[in-house]
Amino acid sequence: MNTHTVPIGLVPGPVHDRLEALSRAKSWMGWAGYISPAVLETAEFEYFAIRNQTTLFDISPMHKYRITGPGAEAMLNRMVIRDVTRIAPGRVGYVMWCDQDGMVIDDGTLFRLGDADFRLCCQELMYSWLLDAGWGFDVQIIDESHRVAGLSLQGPTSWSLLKEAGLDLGDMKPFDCRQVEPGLMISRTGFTGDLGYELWTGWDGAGALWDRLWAAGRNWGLRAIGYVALNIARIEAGFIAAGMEFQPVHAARRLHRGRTPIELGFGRMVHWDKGHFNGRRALLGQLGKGSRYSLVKVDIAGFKPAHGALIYHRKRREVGYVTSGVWSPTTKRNIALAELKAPYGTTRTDDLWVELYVNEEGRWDRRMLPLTIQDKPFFINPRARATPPGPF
């Protein structure tokens, strides 16, 4: 009689033994069924390593799907809102895809590995949806989530570290990807808004790759990090996150909880001239009627993070809430991403206030803090796009 072991609870990823050895905080979280570090040592040390040194974060739990075949480009172009034909082989594109009502199902990165060879990396389980989207197209769809491991190497000295590890990628531009060795692909991508790379290898080879980077990182300040530090960096860069800035519509339990790309601020990424795609009619209708919401970057007075706080107009009318908020150690500002009901955030941007409750020695203090809408990311550094990168 054949027996199979079924894991109960969270399971370790391909480099969990390395992470466990480095963990002092013993602060873990779940990510797609895997054990992932929230903090390994302290969030402060890990954050400043992102902005001043180099950091290593395990992104293996991310869902990864390989889409190949003569119809792969046409199938993906029918599914996502941007024109896939504009993504050349050896390049990576940020994509979103919607249901028939124009609500975002998920977002992710689309790697074009060849003319008819793609890899889609995303947060949500998408295998069954991809099979449905591929119906009628000459494509093959494979779930590579447990075959391909990923390590994110981010920070000012990341290029120097890779060079010491025998991987000189000075000519690689942002959003380039290439096979650098048998079984190792590297992309100049990341979730920090800083100089950085993502390394992709077989699940069984992730440990050896980690050790190789760790050995090369002794002179470049390499530090392993958890999600908390990464989250601060991505908010500074103005990047959205599923489950925070938007609820993936397939996971929403209530009607009308989804958001469209236009409402999330990605109307510029909708390529109307490429032909039909999922949700196109609904999104065209929204252009005519106007958006229900707008997602904006805001600067808040004070220094207390306002994550989840309500936003009011003239301190009376509730008009939105903070989706993600942190104190930015680099910019020394109280920053956030926020969702506002139309027309606030677009034509009406003045006299907006955040309602914040602060517990001081057992007593709750209610504060109304002014906010200012920003039109650019909070953290912008030329080194993120410099080619070739400097040693920094």
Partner chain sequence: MSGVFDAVVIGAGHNGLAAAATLARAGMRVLVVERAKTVGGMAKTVDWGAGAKGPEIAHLLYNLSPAVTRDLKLSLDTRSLPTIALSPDGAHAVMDGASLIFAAGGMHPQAADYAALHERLCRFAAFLGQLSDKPPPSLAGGLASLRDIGGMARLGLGLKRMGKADMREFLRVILSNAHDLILDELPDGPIAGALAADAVRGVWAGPRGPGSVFTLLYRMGQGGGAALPIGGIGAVTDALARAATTAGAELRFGAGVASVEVEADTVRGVTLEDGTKIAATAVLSSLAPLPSLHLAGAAHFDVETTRRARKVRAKGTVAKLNIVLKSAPDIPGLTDAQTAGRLIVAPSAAYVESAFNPVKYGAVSKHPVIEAVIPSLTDPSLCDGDRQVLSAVVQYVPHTPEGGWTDAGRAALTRRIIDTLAAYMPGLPELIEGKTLLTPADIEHLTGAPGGHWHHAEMSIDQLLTVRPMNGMARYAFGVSGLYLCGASAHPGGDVTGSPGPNAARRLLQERSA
Contents of the next structure:
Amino acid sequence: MNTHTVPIGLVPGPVHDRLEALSRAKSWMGWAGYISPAVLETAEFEYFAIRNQTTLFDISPMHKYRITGPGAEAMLNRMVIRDVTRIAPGRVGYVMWCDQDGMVIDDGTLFRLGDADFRLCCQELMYSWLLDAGWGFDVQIIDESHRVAGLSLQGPTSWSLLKEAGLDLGDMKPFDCRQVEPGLMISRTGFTGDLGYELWTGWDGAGALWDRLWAAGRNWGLRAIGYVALNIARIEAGFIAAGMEFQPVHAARRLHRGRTPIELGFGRMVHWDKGHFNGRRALLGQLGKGSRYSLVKVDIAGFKPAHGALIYHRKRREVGYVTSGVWSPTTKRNIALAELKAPYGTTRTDDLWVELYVNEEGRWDRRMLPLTIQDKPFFINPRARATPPGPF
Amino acid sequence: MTQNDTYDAIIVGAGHNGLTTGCYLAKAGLRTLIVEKNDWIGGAAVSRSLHDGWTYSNCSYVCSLLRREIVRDLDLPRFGLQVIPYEGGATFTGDGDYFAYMSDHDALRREIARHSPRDVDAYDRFAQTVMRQCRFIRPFLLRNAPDPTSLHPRDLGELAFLVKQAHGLGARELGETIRFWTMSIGDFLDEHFESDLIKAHLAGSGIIGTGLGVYSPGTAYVLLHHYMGDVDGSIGAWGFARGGMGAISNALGQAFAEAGGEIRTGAGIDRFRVRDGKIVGIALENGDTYDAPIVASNMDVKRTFLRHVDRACIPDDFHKAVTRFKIRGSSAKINIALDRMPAFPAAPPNAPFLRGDLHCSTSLAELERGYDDWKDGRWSAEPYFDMLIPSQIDPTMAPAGQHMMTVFVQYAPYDLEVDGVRSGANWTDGARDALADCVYEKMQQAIPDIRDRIVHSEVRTPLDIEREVGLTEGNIFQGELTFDQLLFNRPVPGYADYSTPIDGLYMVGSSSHPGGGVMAAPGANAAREILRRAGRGRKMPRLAS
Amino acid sequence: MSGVFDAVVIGAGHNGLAAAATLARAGMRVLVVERAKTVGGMAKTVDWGAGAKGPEIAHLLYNLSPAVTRDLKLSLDTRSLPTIALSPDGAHAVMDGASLIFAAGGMHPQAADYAALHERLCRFAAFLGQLSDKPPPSLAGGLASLRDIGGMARLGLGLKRMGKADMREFLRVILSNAHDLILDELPDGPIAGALAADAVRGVWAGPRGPGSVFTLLYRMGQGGGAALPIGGIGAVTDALARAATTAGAELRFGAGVASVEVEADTVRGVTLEDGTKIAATAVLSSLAPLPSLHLAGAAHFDVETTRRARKVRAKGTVAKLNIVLKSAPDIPGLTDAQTAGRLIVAPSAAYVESAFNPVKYGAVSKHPVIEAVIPSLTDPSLCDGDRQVLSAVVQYVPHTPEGGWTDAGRAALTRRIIDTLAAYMPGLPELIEGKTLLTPADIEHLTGAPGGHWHHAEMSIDQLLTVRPMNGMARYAFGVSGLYLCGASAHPGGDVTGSPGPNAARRLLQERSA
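Having seen the form predicted alone, I'd like the form predicted in complex with its partner chain now, please.
Below, the chain from earlier opens the complete complex, with every other chain and molecule after it.
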């Protein structure tokens, strides 16, 4: 009898039994091979819990890699576009890394756990890339994806909830991370643009951690959520997502689908003066030649989410498309992220229109809706950055 | 009593390419005859009942290369063609393990990780490269290969298309493309993977049907030849034709008949009749003669010109080029009737990957050694084979509960060496049995009781395939897929446009661009060229994108 | 010595020296740093002991670029050697240019076919040879670069000048395998064997491997002959060294480079193993890509570049056996003059292919292919008295056999080579006074060539021309601004051609003047 069988299809994550019990919608989706909730009850109430109370979302399917050793800082500094030496131990940096042509491979969060100890969390499989990037440096790279579980606790009452769970993090600033108990690391990070924390523990300890938070959450309106609600919040916050705002270049099977950090609006994050990093020469070339695209935040007339819609200049020339679009329940605006071909979105920003096909109970309607480009995230709230945070 | 008659066009050989050409000529209004030496049509794409109750795809056995443009254009599904994709595949090791290729992406990742965690994303990179190369090459399949020495506007046009496609790649990708086209499958896989087993599983497609080893430059391209097929738009997917490969030929035959074409089986050609450098018709072995201003040969270029055309009718250069055209027998086939589904003790019961291609070669070195044996005129001591049990998903192939297995064996030489003499005549019944025995021995890695399951088997050596189908040396591609015999060099430099030195005689088989596999592209491309030259180019539908 | 050099060249092999000479002649202030005590790299004349000198590794010139000889005003004294295809039956043949005769005199039945083939190959080789003294065509912007279009057009013109039939034949065979090309014209035997052996000398391939026509043509790029430099192959590097120093370049020996210094993505100089820092605005490395990359540090290259550099194939297959003989060996069937020729043990193309098989699995050929020459017969200055030196290039020998090189393994290989030669030179074993075996591992140790590979990087089509040594790095510039590759791993490739060095130097000069 064989012992080699690998499961086919999606497999349960570390807190799946909890999620299964909470799921009324039975609406699941696949995330890196795991069963992940799209919606547990209703997306709308789950969304409002993010902005009003606190929400819990299992982020264990993220890929997590541990990079340690005397060469870790130099190795990562050569890999990502920003200067890793400026991320102090106990801090987290949002990072992006490119291929040789300056096209974004993926983005993620880099946790500096010590001088020579990092954890990289990202969407895409990155193990062999990291091994290649680590070649020539004195580093060890371990794939921790199936060892480390993560729970994302997001919302205005999350600090209070943690305090009730016995975890007082009043002095923790945004992008801080620290080991709070043996086997439990917490970072003040998230994907909602609001106050929130991510809790990292061993795969097998995730259930107990969930229960602990769940118990503490009774007085703070804690609600488990699915991806659909989270996605609304991240668009409000103006965060980009792999596969939506950019195609991770290693996964793109067609040519010329890559985008540079500059084109994605992260030009200011590129630390040109730190020495060589992957794709630097190509990106310098783009600085000289100019970008091909620009990713912008847009506000669209009307109420219908414009996800995937084409964008026209003067209603005639096709100049881009909406990469992510939702109705924002908090700001009451029809918001979206959109990619425009240069020079639209940079020097030419007027007379832009979204083409939308709307089906209202069996009647299709084509609408051309004006859009305006925004330079700030749609949702900004000082509570997200306050230290210590407010109770709610 | 001999017959004779006059046609607009005659095609010699009812293989899938000959039938395809026939369909397009007949649909364009030409009175078209296809003559076939066997009593059945299909050439190497046939389903035959050689043991009561069982149907064998006894030559080619799987399809994916069959161009969907042609399937759609000729409406083949209406004539019963149904292609069902496989669900995976596996390579079994000698120690009770295996590597399974799973169609489920998540499961595939887990399976790769079981053998090598770093090969998981390496596989994605490998797939990306191969898919990009497939995308690059596909537009060329249904076009003529440009002659770079020609200044003819048509050639320049095709050349310009090539340059445009290449330009679109950009410098980096162009460099990668040059490398991919010229490197060996072994080196290509070594660049990507660390697991020997995974490499061995993927390498087979680089050598199947060729006289090359996994470390012979150019075999990465051959991989493409097996990957660029598409079953329902999914590149690289392979499928079974319901009812066996003969279903393709039968559908083409019916489409041809519906278009008004005529097929005469049991009608082997004696010679192509040429007068003043122009084709005038054919003469059959039985003495019948037919006249036509257009004659197309579905036979390979060597068989056509070295056996059936008067030497005096072709120029010396062309004759020399044909003589040196390399067609090397390198594979054998075993078709087996099984009394029940054999047990694969290493695999989970009812594993979906058992419904795909199964192998037992576990390293590139093992595959390369197999090639070394072949070079010296022996079959591989540890042969590579590609085995499938299509009756698991096709109920028409075997009686209920019983199964049909097809085993493609690489390498087996055409001119077997015995006591220092290399000759096809050395393929005695004893040699045939010894080859099968060698295959079963190796197959026990996957199926320990294989010998007990066999109800009937048919061993087909390169010599057998040559004798029955008419393929020189039993080569499945009608000519090696090496650089010197691809694109504008196929089959003869200067004659890559399906024409020959004999006015009105065309080559429509796999000897011509783009080459072998049950693809039907040479047949369709040749039809386009024939119709264009006959002033009926507009009757040919536009297939190329 | 202080101040900033315009260029530091790493390695005083023939390519490094040719690069330095080219730069110095253009007025640049150049320093060549060499780890060893003398110039030469793979092209050295060394003391073989017992009062004899001889070529250490490379021993003959096949395709030294006349442009390099001319541009650098090298004065070389060379003797052209005929090729002797040794035949097991004693009917040895002499191949000299397009002529083929039996060594014993008399018409060779394959003479006409051989002459036609040789003539055709030389035509093709000359065409390819034109490509050697300039950078490979660029892929940048597709075919957009105007200068390249000019170059391509000239190339196309050259192709057109061949005539349509030749051009077709060229395009058919260029990526093909030597085995088929040769056997389409000649029966298999010593003549086919000698050609097949020439096609694969120094490379990891058998004559059946596609691409072996290219390596054959590469070797034949300057007419297809073999020439013996008087004073040994070292005379060539000495001449290059003179050309460099005469033009003002400085040479420093015992000066291994520890690192290439890089700041702000620009080369600043090198640091020697003894800690000496040398400032320079450009560094040309005649090492292979991977060791060059190591010197600068992986941090200065893109991840993909390091991956490509690691995957550059360089599996050496050549061993060298240098033998000091008491006196000249007797080769029955050859005259004394013929004995001084280039002796090929490759009785058939099939023999060469079979010899290749074992090395794929880390073993030595049972029956090796040998190119032997007794240079002292032509150049008596190499030895005292009656002594002679026999230099044998032996294929196929793996870099490291399974279990590594042992004394027993080395002895067995030595014996196998001597036995193979003794089949044609009866009494050879008794004449031996001294011998030195260099395995590919030894050659790597001596010269730093990865895998002990003669060409630093495999000469297969996927590592040639626009993708040599690797995609995106074909035109000498090596990532960091001011860093260049100038060795055999760069276009056009290995052998003592003298071309990669000056090509790299010109690239630097061009960038400086731009």
